[in-house]
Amino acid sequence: MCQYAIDLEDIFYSYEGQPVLKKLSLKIRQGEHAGILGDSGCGKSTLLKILAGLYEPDNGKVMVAGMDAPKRIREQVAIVMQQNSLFPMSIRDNISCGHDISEKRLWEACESARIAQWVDSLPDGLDTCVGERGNQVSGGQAQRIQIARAICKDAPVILLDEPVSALDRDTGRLVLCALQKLTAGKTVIHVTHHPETLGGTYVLYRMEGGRVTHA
């Protein structure tokens, strides 16, 4: 078993010729909850996409849950992004992503993400289509569908990018509590510029100048 769930060494990444990440190194132990703080535009979301296997760095070593190939990395992570990332399909399909997940498990994920009551009130329930780019649901509902998707995937590494940004304070607090319970024993990377959304179990890091250091 690998000592580190996340192992990045000397990562470089540029976008349109502009360096975003510069010789970035980061090691996160298995089961650790890490909060990465930083101003908007500092590269936090880019880092998260590299950890998710969605971006490949220009140079450097990426190991996530013992995997280094992007396809294998994607199998090991569940991600909740700040932006709406729903498919033009049903709520059921957006949560299951085509995998065989029982009705009971789907509803449990909806309960934990605080959308069960809303989904149950819809005429077509879980089979309600979210529309093109999720335009038939609110921003908060879209984000909670993403959270239910992450819960169902049950991956060893959970990546969170401002997961409650579109939610009101009370709903956001309830969802964070649900995530805290469901991510016990998992490795969690939560990037934010709102440290108050992080629990006391988080080890804090700061991202600045394309690098990550302990906060």
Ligand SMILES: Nc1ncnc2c1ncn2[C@@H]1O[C@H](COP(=O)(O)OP(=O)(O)OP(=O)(O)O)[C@@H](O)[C@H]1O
Contents of the next structure:
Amino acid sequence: MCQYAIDLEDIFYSYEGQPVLKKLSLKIRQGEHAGILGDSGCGKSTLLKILAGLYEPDNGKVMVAGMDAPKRIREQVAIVMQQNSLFPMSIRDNISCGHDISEKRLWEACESARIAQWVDSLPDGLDTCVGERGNQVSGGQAQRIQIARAICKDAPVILLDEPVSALDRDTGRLVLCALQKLTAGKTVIHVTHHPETLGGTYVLYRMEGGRVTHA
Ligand SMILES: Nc1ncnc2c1ncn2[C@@H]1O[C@H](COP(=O)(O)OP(=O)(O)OP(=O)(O)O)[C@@H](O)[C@H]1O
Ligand SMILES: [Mg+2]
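Swap state to the form predicted in complex with the ligand from the form predicted on its own:
Complete assembly follows, chain above in first position.
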């Protein structure tokens, strides 16, 4: 196993010729909890999608949990996206993602993500369909379904893109507590505009000008 759980070197990424990541390098140790701050539009979500193996950089080296091929990287990473990333399927399928997960574990994940009560109240429970791109659930419910998915995946690297941004303050607090359980012992990158919610274990980084530096 390599020394760093995340090792990015000289990453460039553009959308239709508009550069967003410009020679970005970042090294995160195994088990480190990293908080990423930065202005809206600076490229934080783009960076996470590269780290998740969803986007390939135009140039540069990506190594995540010892893997460099996007398909392998995707197996090592659980991501809670900022925008709704649900499939037009049941809540159960959205959490298990085709893996054989026991009913008990599914409900434990729902409990930790604070959706158990809501799911239980639905006539079809876990088999309720979330609609096209999750349009039949609220933004906050969609975020928590993604958190339950991440809990079940039990990946060594956890990527969180403002995971409580769509939640009211009290629910946000509860979900942040649940996330502590998900992230314990894992390598974590947590993008947030509210570093005060992260807690003392986080090393803070700032994204600016297409690069990441220590905050
Ligand atoms: N699919 C896309 N096509 C074209 N441009 C895009 C696309 N996605 C993002 N961008 C642009 O790339 C830049 C970085 O976007 P990104 O979503 O990574 O920012 P961010 O730091 O996550 O912002 P926020 O804090 O608002 O979530 C922005 O200027 C955005 O408009
Ligand atoms: Mg973003």
